[in-house]
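Next comes just one chain, in structure tokens: the form predicted alone.
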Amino acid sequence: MASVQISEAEKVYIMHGVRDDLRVDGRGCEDYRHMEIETDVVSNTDGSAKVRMGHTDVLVGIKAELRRPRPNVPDEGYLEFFVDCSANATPEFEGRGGEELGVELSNTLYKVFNSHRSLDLRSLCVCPGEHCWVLYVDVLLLQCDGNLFDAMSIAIKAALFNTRIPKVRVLEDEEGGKEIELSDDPYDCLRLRVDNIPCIVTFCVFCLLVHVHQQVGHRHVVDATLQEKACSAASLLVAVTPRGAVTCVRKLGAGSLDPDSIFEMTETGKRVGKALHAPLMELLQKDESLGKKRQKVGFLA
């Protein structure tokens, strides 16, 4: 992950707003960043989404192609996910560096996402045992600021919500052969139901002192900018769907957790994960409302 180096007169400073629920920028402890979300940026995708969270920058692009099912579940499609850091958004994601932290965050995308309580893959099939649909999720980070799994997670829920799938027509012939017929209808076509899709909320925990070296408490935040992070002992990341159900926790760098604190940061998880997801969804269908009058911001406007 990309880091910051900073002094201990501003870990204290960063540390001290925290305790008093009074962040750097102003924000509260459970606070989000200002966000811009944009869809259907990218010309040459089934669905696409760029979220800019902060200063970080996330672009997400979706394509689908025909494959043959998995042999355990055949009668579902699935993802497949690929992350490219891209250099220009800090050195650290320079060589492999960069690889090994997008093998990570591919992985990471995959447990959350891949799964029948979070898309209906049924839906993507074609033929059971012979065709369906994969979707290949390519994200790109286009610059680094912190919070990278939450802006990932609501840029892929924005590209799954603008994704178009052609239909498909399965035709036999007269020796019991099967064709695939896609239409070339552009409104003819699947769109996929993002009700149940989680986002990610991620947790910064950080310990706090009265004096040098004692410890008397913890405190968590949301949406943690580079220089919060280079503050906390540890982060958790809890994923929500829009009901408030918890699909995956995970937790992150090499600091401990006591029980008492994840159970805390899971149901706060509940809580702000369900308030995001009514108003992603309200600014997804006001942007596909407006079709051709949408206004583009943003450097691919």
Given for the second form:
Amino acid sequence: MASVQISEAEKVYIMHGVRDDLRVDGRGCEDYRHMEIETDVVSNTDGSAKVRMGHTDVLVGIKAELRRPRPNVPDEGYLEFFVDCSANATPEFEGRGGEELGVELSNTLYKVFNSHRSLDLRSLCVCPGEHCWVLYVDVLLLQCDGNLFDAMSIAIKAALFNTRIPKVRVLEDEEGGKEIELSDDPYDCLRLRVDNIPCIVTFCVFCLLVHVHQQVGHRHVVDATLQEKACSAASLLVAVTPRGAVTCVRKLGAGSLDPDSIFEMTETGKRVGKALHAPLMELLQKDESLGKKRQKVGFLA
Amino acid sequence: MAVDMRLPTVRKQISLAGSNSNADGKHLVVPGDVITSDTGFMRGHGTYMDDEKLTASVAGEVERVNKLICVRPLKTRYNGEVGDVIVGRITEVQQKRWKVETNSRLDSVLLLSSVNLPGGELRRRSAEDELTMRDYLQEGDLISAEVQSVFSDGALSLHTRSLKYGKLGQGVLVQVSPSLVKRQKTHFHNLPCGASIILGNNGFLWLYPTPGQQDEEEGGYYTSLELVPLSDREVISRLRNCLLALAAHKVLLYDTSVLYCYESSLLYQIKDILKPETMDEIVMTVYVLSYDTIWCRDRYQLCFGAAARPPALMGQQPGKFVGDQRRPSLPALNFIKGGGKRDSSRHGAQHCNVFEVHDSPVDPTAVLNT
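Having seen the form predicted alone, could you now give me the structure of the form predicted together with its partner chain?
Full complex below, order starting with the chain above.
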């Protein structure tokens, strides 16, 4: 992750602020930064979305292709994730510098979406055992200002909502060979049900003296900036579906966490994650209902 | 907990083309624009010769001094001048010097002989001082310093040889473009709202709680790690968001504009200041309050129309108020009673209070809605 240098006094100031629930930019510990979400930004993909959260900028493009299904689950399609940390974000990502972070992010996404409850993979099946839709989800990091996972998961959800997969039919001819016929109408598409797709909530954990008991306590914040991340001990990632089910819990970073605080953070994560989905779906529905009147902003703003 | 999601909108651009107040105004160019085909001119910084035509290589304003044409870029790295106050971060500790990052093309240099020793001793620096450099300033520390000289390659040499410079303690750093910081007599301000600010010429602005009493025998190396009270934190967070709002609208930053912005932001919650529509409203109010200053006149007229005047100033002559251009220069201070003791808050000046109800109000947000 892009790192910032920070002095001891600044660290102390930030940590005291977290303790008093007033962060440097005036947010509380559970407040997100202002987000701007736009779908359908890349024209040659089947679905795309761009999310801007503070200075963090993430672009997701989804392409659907027909492939053979996996041997152990012949009646399901699947998703493939690839995260590209572009050198636009920070000079550290130049060349192969961003590869390590990209691999870590992709692996986490695989884990998060690896649940049957998140996406109905059976709807991606065309012909069991022979053809299925594979969704290649490509994530491009344009700018890094902390909280990459949350921005990525929101962008992926928005892009999946925006994805339009062409409807195909499998025709059998006399010799038993199968042919795939594409529907004539270009707007005849299959839309995915994104109701149960999880969103990631990342908690940054700070170790500080809680003055009531004069012992080391933990405080966590949601949507940390790079400066806050530099002062934190570790991060906990919780992926939550709209119904409150947790699909993945992962610890990032080198510090140690208290088991009680992990449990507490998972509970908070469920609450915060559930509260993220409702405004997101509302916004996506509104975006869709605007139709042709939608103002395309793209990369100009 | 609050989540604010929205669809992005194109920022309304206030166009500068075709307005009367800019008729004799700036000649703006982008890289590749031909400035002149006349061969009689000497080319300065920011230009190059392309087939006998003088072409700009940076985006900025054309400046002409007799026969010399140069282009001053609008957004650039910090170019230091002797005497500038800067805020910088230590990146390296080397032999007898520290390397300081100041948002310029090269890292600036802070020599060991240019800092005050703790305890205020005046002696030659010994080998021991060299070995204990890291005790004074480490990598990542923030300092305020003054530019002593400029090396031939453009790197700056800094010094902290006064008690007001030195290592910075608890506070918040805000980074903006260097061209937005106005050159003033003093860059250290104790704002009346309850916090202090250092407006570094290099675009690094430091906000910190006003120190209680001045105990500077340490020479500026002792940093207090005590808890900053919540009220001070609120002021500092609000100021930070105000600075970012002003920087986003390319408003010149100096103590008065920051103060006006702070006052007009009191209507909103701290975390709401950074929303685009709130930023627009706050900056519009700053334009109204700063109407009497030179930099603001053009922008005000662009926003509200050429004939508009702010409500309280209607019927009064502009320029009667104490604006920045009225501040007397140093020799003149001797002839003005109490002129030198004027503090930077300028609370004595009558400024338009937009929160009062006037008979014929000018609605700042009406421009945004049209």
